[in-house]
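Taking the form predicted on its own, here's one chain by itself in structure tokens.
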Amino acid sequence: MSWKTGTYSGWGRIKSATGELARPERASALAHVAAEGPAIGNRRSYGDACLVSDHRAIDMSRMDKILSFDEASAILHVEAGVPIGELARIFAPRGFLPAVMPGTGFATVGGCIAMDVHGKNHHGAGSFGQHVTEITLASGKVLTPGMELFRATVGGLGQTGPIQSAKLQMLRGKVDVMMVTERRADDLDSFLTLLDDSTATYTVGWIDATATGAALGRGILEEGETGAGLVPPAKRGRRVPLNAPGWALSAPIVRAFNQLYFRRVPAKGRTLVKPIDDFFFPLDRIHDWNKLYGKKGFHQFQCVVPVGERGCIRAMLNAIATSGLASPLAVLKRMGEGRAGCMSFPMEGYTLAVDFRNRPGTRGLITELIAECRAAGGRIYFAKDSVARAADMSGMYPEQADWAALVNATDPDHRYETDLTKRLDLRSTSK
């Protein structure tokens, strides 16, 4: 197995990487390098969680395989570098879906174990570990629920070493396509009490991030149900071949934009018929969509906060509206209980994801954003954040200690930190 060196970004194209990279085919490749370095996927964490500078990571995007499929009990056995739209692809005509699935598609199954990745259907499905049945570790260790070691690396960021392969628990139904639902509404207590009230199985809403005043976290809601019918294809392959001006994404241009797509729905709502793709990975169908914040880059913040926290959403809200920084990518969800892992990001409540291109004034904003998250009881999103300090974990994540101890138990070298690890200091036991 030969390393390379390279250097390489997370999506958001803020921070970078430069170390050794090894690309193992098969299992007996992984495991000779699996005490090298982390893993890392396809990098579509948008911060410093899938970056490794001045050490060895091990890109698992060829370890790809499907290993098996028992169709009576719906269990998958997949390598860890299969891209979990990959896994929709194929399975959904056959009617299954995995559990679970983020809003890229190019999330691998190892990614989104490591992040115990949320989806649509979180308040009633839980978390995308919840639905692993067995995790392989490139040492040979099997790791199945209730064992602390499997609580260690479901959301674990990948500390206790390289995932080999996973079994996944997929559902079975009919799921040629999406029945979507899209309901306006005119304000931020409208908003929360369509989520709350919603019965759908999948939810996600829209946040006009711009409006103020009485429109204040004015937004679209969608509600989705899997079905079977005819519709054409997702389409795909659309690219966008530079980088956008500064302008593109300005302040004015943002806000006209906002508006329009707001009013794109009519106020008595509409029931629309959709590709599974165009519902589960909206911004897949743009190759390179990150290119549209410009070669400086953009964050993410996203956070979750309790169900009683309304007034942290609509305080973060305003501090977004009236700052001028927002783009038009902002989501508003109801997060349920649901989590598998001692670092796991899902808690009962609302979560909030605003985009940001890079520029004077995003990081302070962002630094109050987390402040405000932290007072109200809150946790921010280790697969987005590239903002945060090693003083605002404290409080965030109750079982981090524990977890420490046992990631650093399990590899006392530290071979396995990356970039965030070490900014945030998620492995000190002093916390």
Ligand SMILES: Cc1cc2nc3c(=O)[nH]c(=O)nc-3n(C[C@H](O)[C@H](O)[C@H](O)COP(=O)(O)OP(=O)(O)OC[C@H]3O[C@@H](n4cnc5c(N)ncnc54)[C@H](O)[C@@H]3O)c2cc1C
The other form holds:
Amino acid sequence: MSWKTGTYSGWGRIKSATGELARPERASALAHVAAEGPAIGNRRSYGDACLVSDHRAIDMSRMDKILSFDEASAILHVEAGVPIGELARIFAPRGFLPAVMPGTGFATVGGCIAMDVHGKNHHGAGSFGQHVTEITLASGKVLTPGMELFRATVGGLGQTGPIQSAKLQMLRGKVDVMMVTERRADDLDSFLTLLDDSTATYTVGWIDATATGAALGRGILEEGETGAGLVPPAKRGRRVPLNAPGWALSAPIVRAFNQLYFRRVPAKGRTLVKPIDDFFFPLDRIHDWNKLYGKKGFHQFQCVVPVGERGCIRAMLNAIATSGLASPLAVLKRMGEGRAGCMSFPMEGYTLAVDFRNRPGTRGLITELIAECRAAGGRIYFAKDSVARAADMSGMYPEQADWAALVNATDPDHRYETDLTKRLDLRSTSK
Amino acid sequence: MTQETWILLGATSSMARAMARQLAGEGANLVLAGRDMADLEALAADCTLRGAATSVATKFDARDAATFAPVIERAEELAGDEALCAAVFVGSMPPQDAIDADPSLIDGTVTDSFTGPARFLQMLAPALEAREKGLVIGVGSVAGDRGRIGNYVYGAAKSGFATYLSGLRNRLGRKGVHVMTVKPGFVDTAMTWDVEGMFLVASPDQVAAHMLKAGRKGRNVLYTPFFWRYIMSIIRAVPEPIFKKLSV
Ligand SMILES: Cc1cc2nc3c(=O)[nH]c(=O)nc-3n(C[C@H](O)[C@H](O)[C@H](O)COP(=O)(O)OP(=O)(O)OC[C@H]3O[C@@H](n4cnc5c(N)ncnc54)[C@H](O)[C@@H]3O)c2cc1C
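Got the form predicted on its own; could you also share the form predicted together with this ligand?
Then the entire complex follows, led off by the chain already shown.
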């Protein structure tokens, strides 16, 4: 089987790895390489979760077949490399939607399982792994919910070995469009209250991370429901051809943009009909949008803190707004308690996600935010992080040591470690 | 468009899979032929779920002529009187040094890349002529345009296949069946994954879409991506006394 040495990076383009990669296209080829290193998907993780320096890794992006679909039970069996957005595109017109979808359709099913991703419906539907009915590892092991190894694999950062295929319980219902209501929230408290009180199936809050003073935490709540009807014509994707210059996302420009973006929604709110992709994957229309941040790349910070910790969110937003480092991309959401793995990110609370340009001061700011999050009893998301140190982890993931013990038993040679698990010492059992 | 039935020879290859999925999206019938039956069965299911009317996996081995007729029978059955089309992706490229060590590898390379598929198309030709419509896409290679030190056996086989296709085009064109020769440049496939020094690499999806579009428009010879046409016309123009000293 062919291995090739390459240099590749995570979505934020801050971290990169040089190592050997194989990219099998069929089951027989995967079987040859599966024991050699961890699987990686479409590298939509921002930091180093999808990087393996100086070792072998298996690029799963060509293992992307749809294996079977049973309409009666709505269970779909797919290879792990298939992108989740493709499943939405193919099955939505036939009346089925993946039960949970992250904010990018390019994430593969394997990546969605290994991060136990959440979507805009997390408060109701729970996490991705809660809708997985079976996982087949490349080693041939078949895992079902209730098994210890299943809980170690979902949200398991690839540490139990490559996932070859999985069965997903699809959501039933004809979905052609999304009915979206947008409402303005003038400050943080009214925003959080809107989020608490929302009864919509899908919700997401855009937050103006540059607003300060009385406007701190203002933003727009988007609530969505699936609908059937006329489909607006799909627009063609665009591509960002070059790295943007450094000033493109500088503080004054972001402030001005956010101002306009906020005012775009009338004070009394409005309701729109959107294509499915525009609602679920708003950024995917612009391919390679990560280049907008220029050559230096960017960070995303995402944490979740318990519902009682509004003060923590306020303190974080204060630090962010005064730093001048925030980008227009900032999201606030109410999260439910649904999670399916030992190392899953979700917990009941508020989750805040903010993109930052990579500038002097960014790492310091994120380190500060991580400390605030930990003090509030929250946790940070492995799919986004590239700043935390091993010491920051203590207490965030209570099942980590047990998980590590189980994983170490199935992978005693630590072949499936990634740069992230090494950096955060996640396979250590002494915590 | 009326329903087409497509035979894809070498259907487990990256480019064939991309083409199969595009044809599935159009609702075609697919006969997926190759050696790895497990993968072909999975691909057949995949294509059905992506919209193919019917999608079947059948055995095809360029080195075993007994496998040819059943593929043709299956396709004729599915096509009825409607259009029957074929795309040939088979071929093999052992490293030149392996061939130097064991010259008998030449026989297999030529069978996989030239005589096997040619014999298959020869058997298929009457069925195409009878329908008086249809399209044959034969995948050659830019390596067939000129013998080069790195892969001249493969190049020679592909060159033979290209000449065969040009003759077949001459014959079938009289009956309303079009034959297109394709010469892909660098494509990001399993076969080229660890090949060094590739540039301007195209994705299998791009190349498959280009092939279908051009074939339906009646193009005779297609370089894909398009700029390979210019690259190859330069390479062909280099006088032999100079070319023989190059290692391009
Ligand atoms: C624009 C954008 C929006 C996003 N929105 C959300 C969101 O709303 N919610 C959310 O939860 N996340 C979100 N994410 C994060 C993203 O969903 C996760 O990082 C996801 O894991 C990416 O999938 P991937 O296929 O690219 O995996 P990669 O990033 O390549 O890998 C991620 C992890 O999965 C493992 N892995 C991948 N494939 C396999 C496999 N076959 N077997 C075993 N392990 C495997 C890898 O080892 C690694 O640990 C977003 C990311 C972007 C870029």
